[in-house]
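In the form predicted alone, a lone chain appears below as structure tokens.
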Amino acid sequence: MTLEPADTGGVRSLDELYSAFDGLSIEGGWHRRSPALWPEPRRTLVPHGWRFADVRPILAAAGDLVDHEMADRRNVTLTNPVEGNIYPTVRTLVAAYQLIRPGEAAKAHRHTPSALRIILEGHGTYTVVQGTRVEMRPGDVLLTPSWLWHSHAHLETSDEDCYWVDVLDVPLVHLLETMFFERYPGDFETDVVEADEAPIAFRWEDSLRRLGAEQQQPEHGMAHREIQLGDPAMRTIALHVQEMPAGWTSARSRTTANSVFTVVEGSGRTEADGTVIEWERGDVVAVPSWRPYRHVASSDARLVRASDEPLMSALGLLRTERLEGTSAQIETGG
């Protein structure tokens, strides 16, 4: 059998070949402008911390200047400061501080991103999620799973401003291009059931009780005691409450999971990939994927860690390595 010579379209040199690539929006795998594979995760976003003491007066000023007609949710986004980044805190998650004042109410809406809030200050607030109304108290963690109606409000019976930290998987939804958002017809749900306990609410007193009953240090060594909220809390976000006594230093570790820590109690520092981040109550610390880090507690501390562990595990990409104390590698998922 005789093969006919292939039609080369008149291309006679590599320069002509690469010029033809450009015209067709294709690229040769042997001469990529930048590699598609690399030995380990690249350092893109950076470890960083935000001090509540710095943000709180800014939000208080916004409370005077920005009403709920201008912004239904009065919040400030914690954007990772690496050059070129315009939104995420870590690759798959975004965190924000939010303020609501007595008598204010944020109208109901729903969206495909999953969200949660960690209450820092204030009493007299509540959230309504898919018809269930739950009070929000300091230390509580409240969930807003994907595509459920939700609103929140502050009763006029209290004169305390309420501050909390939001964590959402919006950057992941942006990447997947699956963003949907809808406002509730009529502004607020009317068929509402009051509940003191609900699957969407993790009470701080319950977290403290569970921590007190926990006898073993977690294998990863990143906390003296640790509990998980939910199993996991949501499909894309895991929540762990970590406890560290004064003077305690964690193991040095790294994980492919992206992490956002909220300091609920105590003070200390996080040493992450050469960056030292001092923290105290209300502060937020971002540790991107595969950055070596450890915590050092100056006083008795409790942190809420939000991470994308469920996502990484479901994709078989969760890898955690303890860099001090053992050479063993812990791999989960697959």
Second form
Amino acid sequence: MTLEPADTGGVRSLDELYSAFDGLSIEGGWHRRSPALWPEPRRTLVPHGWRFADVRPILAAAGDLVDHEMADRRNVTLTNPVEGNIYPTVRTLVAAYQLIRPGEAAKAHRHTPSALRIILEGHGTYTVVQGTRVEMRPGDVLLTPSWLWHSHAHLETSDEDCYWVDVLDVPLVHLLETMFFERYPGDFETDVVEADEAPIAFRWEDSLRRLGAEQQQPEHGMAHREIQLGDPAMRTIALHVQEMPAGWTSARSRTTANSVFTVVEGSGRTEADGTVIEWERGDVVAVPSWRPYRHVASSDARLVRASDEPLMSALGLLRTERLEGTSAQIETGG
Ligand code: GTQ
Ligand code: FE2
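Given the form predicted alone above, I would also like to look at the protein as it appears in the form predicted in complex with 2,5-dihydroxybenzoic acid.
Below: every chain and molecule of the assembly, starting with the one above.
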């Protein structure tokens, strides 16, 4: 049997080969402009902090200028300030500050992204999640799991504006091309029961009580005391409340999970891959995947960490490395 020469379609040079690729929307693995595989996560989005003191007056101005009826949700999203980024805070998550004023109501809707809120200020505000109305008080964390109806309302029992931080996995849903969004027919759920305890509500006083009962420092050394809200809170997002006494320095670590920290109490700084982010109550800190970071508390501090740990874990992609630092390090002189 004689071997016929392979049919090479008349391609006789590398130039012709690469033109042939172009015509068929194919590419040689050795010929790409940028590689498809690399040794470890690249630095794309950057560590960054947003100060509530900067955003609060702007949101208050939006409160005067932007009619709530028109805005639907009066929120200001925290866009990671890397060149070219127009939306995410970290790769899978977006955070936003939201304001609702006495007498206002944000209509019911549902979406495939999961969401949660960390309340910063105000009383008299309620969220209705799939027929259950729960009050939102400072420090509380409320969940809106994927595809559940939700609306918010300020019932004018006080004249305080209500501010909170939203964290949603919208960027993940964008990536997965699984976005669905629907408005509730008739604007608000009508069959509503009020509850003070609900699976979607984590009360600040409960978090404080649980933190107080913690005996052990968590093994990762990134907080002095830590509790988890939920197990995990939602399919894609985990929530931890982290406590650090004044003068305390965490271990330094990196993890493939993306984190968004909300400062509920105290002040300090986060050093993340060379960036120093000072924070105080109400501030939000983004630490993207694989950036080495540590926290230093200058006064007794409590942060809520929202992360995509359950997502990474479910996919076998969660890696966490403790780089240095013992848990007991106390920085003197703050
Ligand atoms: O409160 O339902 O910040 O749907 C972004 C999208 C908040 C909400 C956001 C939302 C909401
Ligand atoms: Fe929503």
